[in-house]
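One chain follows as C-alpha cells, the form predicted on its own.
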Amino acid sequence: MLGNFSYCNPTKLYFGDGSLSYLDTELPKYGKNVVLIYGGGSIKKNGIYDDVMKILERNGKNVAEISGVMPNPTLPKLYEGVETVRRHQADLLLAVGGGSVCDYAKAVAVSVNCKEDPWEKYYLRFEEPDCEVVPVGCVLTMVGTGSEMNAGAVITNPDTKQKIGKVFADERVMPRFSILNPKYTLTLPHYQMVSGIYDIFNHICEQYFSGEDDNTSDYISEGLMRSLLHSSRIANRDPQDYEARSNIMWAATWALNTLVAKGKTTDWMVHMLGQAVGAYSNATHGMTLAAVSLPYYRHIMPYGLQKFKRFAVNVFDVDPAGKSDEQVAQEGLDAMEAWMRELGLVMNISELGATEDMLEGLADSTLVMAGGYKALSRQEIIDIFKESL
C-alpha cells in the first residue's frame, strides 16, 4: 500500500436478531429529549415503531418526531427537522429507516446549531461542523448506503436541481451506535432489495477502480464482492433467506464505513451521475446508479485496463487463457451485465423518467470529481449519459 492514513470509526454496531434490545443499553447515555427520525410510515406497518416506542418510553424519554422523510431528503426538509429539533432541545436524534433517514438525521444533526445556512457551508463550501453536533443513533430497516457507519449525508435542493453528498472528516457526525436486525429488512419490495444490493456493489467499484498499487484494501474490496454476487442470488430466489439478508446488511455496512477506501483515492463519478439524475427524476438511489454504472466503466476501462482485467478474473471468474487484458475486461463487465438484469435492476436512465432534452441539465447538474482513471470533461459526461438512455 503506497497511501498514508488515519483510521477511526467510533460507531457502535449491535447486529442479529433481537439487537433492538440493545436500545435499552444506549439510551441512558443520552438526555431525555429525543427526536425520533421516520420515513414514510412502514415501520408503524410492520410493528418497529411500536417497539422502538415502547423502549423510549420504558426509559423515560420525551420524544418528538419526525416522519415523512423522503427516500431523497430535500432541503426543505431539512430545515422543518432542524426547527424541530431546536424546539424540542434534543439531546439525541434516533434515526428508524434506511439510509435516506440516517443521512438525513446526519444532516439535521451537524444544522441545528449552525449559525450559517447549512446548504451553503456544508453542500457547496464543503467545510465542516464549527458548531455542537446532535448525537444520531440509527435503528436499520433498509440496507444500501453504509449511512449506519459513516459520517455521509446526502441532501437534494429541487430548486437548483442538485443533489449532492457531503462526507464529513468531523467523528462527531458519525452515528453513535446502530442497530442492525437483519429481520427489519425481509418486508421490504424486492425492488427496493435489489436496488440496495446494487448500491452496496457500487460503494465498493468506486472505492476499487482507482489506484495501481498492490493495495490490501483491494483484496478485501474482491471478497465483498465474491459475498454479495452470492448472497444477492440467494436473496433473489428467496427474499426470506435470513442468512443471505444478513450477510447483504454486513456487506452494505463495510462497503462504506471508510475501510476500503484506506490508501486508495476512490472514484465517486457514478454516484455523480447517477444524484444528477436523482435530483431531476426522483427516482430510487440504487437504481440511478444501475442505470449509469455500465456505460461510465466501458468509457474508463481502457484507462485503467489492468484493474478491470483483474475485477473480472477475481470478482467475476473470467479464464484469462489465450485473451487479451482488453478481451478479459470486457468480458468483467459482460458478466457483470448478466448479473444485474439477473436482479431486476434498472438499465437506462429512461426508465427513471429522464428524457435526451434533459443531457444538457444532467450535465451542468454533474460534479466531476477526481482521483479515478481518467477526470471527465462536459462532452464525456453528457455522453456517457446518451448511452445511459
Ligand code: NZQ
Second form
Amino acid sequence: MLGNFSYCNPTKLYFGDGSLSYLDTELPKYGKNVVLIYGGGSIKKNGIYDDVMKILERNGKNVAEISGVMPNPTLPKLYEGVETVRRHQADLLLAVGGGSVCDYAKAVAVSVNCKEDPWEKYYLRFEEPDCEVVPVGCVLTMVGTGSEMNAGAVITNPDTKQKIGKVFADERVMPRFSILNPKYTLTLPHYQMVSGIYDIFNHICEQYFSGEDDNTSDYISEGLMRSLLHSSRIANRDPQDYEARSNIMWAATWALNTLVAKGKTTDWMVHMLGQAVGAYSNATHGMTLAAVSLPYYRHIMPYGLQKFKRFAVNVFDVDPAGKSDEQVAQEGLDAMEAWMRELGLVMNISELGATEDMLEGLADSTLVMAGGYKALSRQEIIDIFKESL
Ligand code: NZQ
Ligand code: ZN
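Starting from the form predicted on its own above, please write out the structure of the form predicted together with ligand NZQ.
Time for the whole complex; same chain goes first.
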C-alpha cells in the first residue's frame, strides 16, 4: 500500500431486525424540531412510516414532512425542501428511504444555512460547506448506494441535463446515525433489488480497478465481491431469504463508506457514464451502470490487464493454468456478464430510453475521471455509449 490517507467515519450504525428501536436512543440527542423526509409512499404501504411516527411522537418531537422525494432527486425539489426546513427550523433531518432520500437529506442539510446557490456552490464549483450543517439521520429501506454511511449527495438538474454526485469531504455531512434493518428491504421489487446489487458490485469495481501496488483495500474488495456474488444468487432465487438480504445490506455499506478507497486513486468512470444516461433518461441508477459496464471494462482491460486477471482468478474463480493473461482477464469479464444476465440486469442503454441521436449529448454530460487505467477521450466515450446501445 503506497498511498497516504486519513480515515474517519463518524456515522453510527444500528444493524439488524429490531434496530428501529435505537431511534429512541438517538432522538433525545437532538432538539424538538424534526423534518421527516421520504419518497413516493413505499414506507406508508409497508408500515415503516407508522412505526417511525410512533417513535417520533413518543419522543415529543414537533414533526414536519418532506414527501415525494423522487428517485434521482432534482434541483427544484432541493430548493423546495430547503424552504420547508428553514420554516420549521429543523434540528434534525430524518431520512427514511433509499439512496435518493438519504442523498437528498444531505443536500438539504448543507443548503439550509448556505448564503449562495447550492447548485453552483456544491455541484458546479465542488466547494465544501462553510455554514452550519443540519444533522441527518437515516432509516434505510433500499440497499445499494452506501449513502447511509457516506457523504455523497447526487442531485439532478433536469434543465441542464446534468446529474452530479458531490462527495463532501466535510464529515458533518455524513449521517450522524443510520438504522439498517434488512427486513425493510424485503418489500423491494425484484428490479430495484438487483439494481441495488449491481450498484454495490460496481462501487467496489470502481475502487478496485485502479493502481498497481499491493494494497490491503483490494483484498477487502475481493472478499466483499465474493460475499455479494454468493448472497445475490441466493436472493435472486429467493428474495425473502433474510440471511442473504442481510449480507447484501452490510456489503453495500462497506462498498462505499470510503474504506476500500483507502490508498487507491479510484476510477468512477462507469458512474460518470451511467450518470449521463441517468440525466437523460431518469433511469434507475444501478441499471444505468449495468448497461454501460461491459463495453467500458472490455475497452480498458488492456490498460489494466494484471488487475483484470487478478479479478478473474480471485473473484470469479477462473482457472489461469495454461492460458494467456488476456484470455484469463476476458474469461473474468465473461463470468461477470453471465452473473449480470442471471440477475436480469439491463444490459444496454437503449432499453433505458437512450437513442443514437443522444450520443453527443451523453458525451457532453459525462465527466472524465483520471484515476483509473485510462482517461477516456471524447471519441472513446462516444464509442462506449455506441457499444452500449
Ligand atoms: O419513493 P418510494 O415510494 O419510497 O419508492 C422507492 C423508489 O421508487 C423504492 N423503495 C425504496 N425502498 C423500498 C422501496 N420500494 C419498496 N420497498 C422498499 N423498502 O425504490 C425506488 C428507488 O429508490 P432510490 O432511493 O431512488 O434508490 P437508490 O437507493 O438506488 O438511490 C438512488 C440514488 O442514489 C444516488 C443515485 O445516483 C440515485 O440518485 N447515489 C448515491 C450515492 C452516494 N450517496 O454515495 C452513490 C451511488 O453511486 C448513487 O449515485
Ligand atoms: Zn452507484
